[in-house]
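Take a look at this single chain, the form predicted alone, given in structure tokens.
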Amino acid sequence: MAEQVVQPRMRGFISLTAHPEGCAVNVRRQVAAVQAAALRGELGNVLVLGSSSGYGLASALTACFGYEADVLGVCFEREPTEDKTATAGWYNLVEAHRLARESGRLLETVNGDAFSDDVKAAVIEALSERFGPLDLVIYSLAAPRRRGPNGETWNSALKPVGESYTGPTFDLRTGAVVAAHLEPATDEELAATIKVMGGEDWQDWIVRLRDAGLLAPSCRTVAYSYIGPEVSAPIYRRGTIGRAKEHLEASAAGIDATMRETVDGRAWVSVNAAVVTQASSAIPAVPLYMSALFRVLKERGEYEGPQEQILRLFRDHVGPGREPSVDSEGRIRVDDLEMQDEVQQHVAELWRQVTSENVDQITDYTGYRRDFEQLFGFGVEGVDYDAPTEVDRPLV
């Protein structure tokens, strides 16, 4: 046993610390609202790859506590040693995993490398041994770098493409509003971003699930993406990161192709709306964004976190007996209520007004911060954080 008192250690955009408490409070509300939410229908056996936070994490919840599926995820978390906590999705998936069991139901977590050959042959092993072929493959990861089997490394870069960007921002460690400057990805820092967040990596778990015969028939497999407003452009959509995410898109026509080819099935990609995660946290530009449209979602009563966006993907587009609405392109939009042209025309009106001076009255910038520091189990409503906590928390 190692009871503590954890207070948060932040630094910019990540907090060395997580509260074991506040992040299973996190996952007991999130499983309470996926229950209030009486899907409809069950699914037999999902995987989810990137199932820690965000929207892995709902979507893991949603499949489990929802569905009655047995759902296997795929995460790369570090668990607690003597002298640090865990990371926060250890800490979600232990009370997850605890949540589960008290249901009766089966829910099981790969901890490595979601890239690696040893990890996708650890997952085939588990699937052959205790699940059975799946009936949905959700594809949400967000690494910062891959490792090839040769030893060779990609890392990913947060930088514009073509031309320098500067803008507006936050500094997370001050609050205030500051000028941020990034020059121009090089050739190969997009090839390498490209290479850790494009499509390469899903494609390459479908084909392998199919040659060992682990996708069921009618199987579907939904990859998340971002496409975002304008002011974001230069930094995200017209950036590496979303070079990566068209390709992650241009994948899935292929990916279809593989699916209904095989099992009869499908794959889609979900373009998702903007919420608070560590990786958007680290994107100049975008927490400011955020800010600002969480102000007007919340007046206009349209916000939706991570769980509340695939509850709803779910329910109308991707659940059991769903067809999805897809755009012309043929991708499923939940960013509908983000993307509306008169919640873009505020957003942008404010962004345009914006200071240090001003930023906490016309933004929602308390709710952005409050929703960052939860994300490592901190500010969460009734949780004692003068109190010692367990921290040694086994993921079983």
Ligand code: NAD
Given for the second form:
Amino acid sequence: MAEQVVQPRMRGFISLTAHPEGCAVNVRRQVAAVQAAALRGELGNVLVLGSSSGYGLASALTACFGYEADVLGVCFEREPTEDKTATAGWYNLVEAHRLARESGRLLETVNGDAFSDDVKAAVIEALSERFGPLDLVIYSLAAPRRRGPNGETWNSALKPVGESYTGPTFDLRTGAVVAAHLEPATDEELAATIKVMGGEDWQDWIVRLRDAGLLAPSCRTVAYSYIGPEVSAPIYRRGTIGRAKEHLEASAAGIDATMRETVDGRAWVSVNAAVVTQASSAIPAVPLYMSALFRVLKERGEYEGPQEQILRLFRDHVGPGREPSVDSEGRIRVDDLEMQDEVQQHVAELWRQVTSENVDQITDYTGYRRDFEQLFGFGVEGVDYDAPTEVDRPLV
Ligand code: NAD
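Mind sharing the form predicted together with this ligand? What's above is the form predicted alone.
Let us now look at the entire complex, which starts with that chain.
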């Protein structure tokens, strides 16, 4: 497969194709935003788990192009094949690698299942041979499933816990606002979601890196979480995924103790704001909530995408020489703009009123949709979508 015209093939909350040039332009814009931020200081070696899109990609780009760090990323992306384009994350990293090379920086990727022993071993080998001990570890995996060493599989579920949920959501195929009805998760589904998205794997990574002598003195580690508003709480914070996030947040205390004892380091959870990513688009009700939220935040001039959030996280909290400010539960809060009372009151009003007929007028559905298509490299300004483009781009 070589050059071809690539069209979007949307299926609900996923596109089966990705546009390589659109993804490349997105990454160039993010890198330009990082460079324009003129961050101060340097980070030595950084590992980003979940580095190919969303908050993880923004973290890898910030470390590499903002703090001159040597960055190793881990992701789980599909490479291009005879009859399929690669996934968007693959093309994002192809461009990020190219830009890093161009500016003499070290950015490498291990593409494979971060839960697996093989990938952990490959990362330890790469770090030992070419990087050295880590100064920062970012845990930004958003995975639908986890496979264990003996072939067992846990699937994460996006369901309420203890009670059923009925409320508005988008039908992402048609854009209509419809009622979602979800039955509560079984105990097994809840346990599996915690296994996939809780803190166990983060802890496992830190222990293995420690045992391999790959945590530098004063190393820090940060994992990302989300809380969100009352309107999405039955599905999110009080649902299966929220329970997994509670587990992740609770694990931070044990990981922090390990970091302190072994390398005088620290571990934190950063609660980030709702942004359009592949992971967040899969959650019932959340795309509709984001459309209302973005309308309110944009009106106030307070909207931030993943790159702006991560720049703020590094500049104000976890970048070189910074000490984070934390909430009463020890968490960094970058979701402060989203969670302002006035913003949430306004969003709740929109939530009560929204219908298929008025969704375009009262929410930022157009903006949500544009961000969603851009995740896959479509609808990006400056890209000629009628022109054939090389889809067989290696990740080197
Ligand atoms: P995303 O879908 O954009 O990225 C997920 C990343 O994880 C990708 O790099 C993907 O390749 C990688 N990945 C998935 N499964 C993997 C596996 N088995 N092995 C290796 N890599 C794997 O997701 P995102 O929305 O940026 O989420 C990242 C983190 O941020 C999650 O913990 C999420 O809960 C959190 N968060 C997201 C939001 C939001 O609104 N999107 C808000 C707050 C916090």
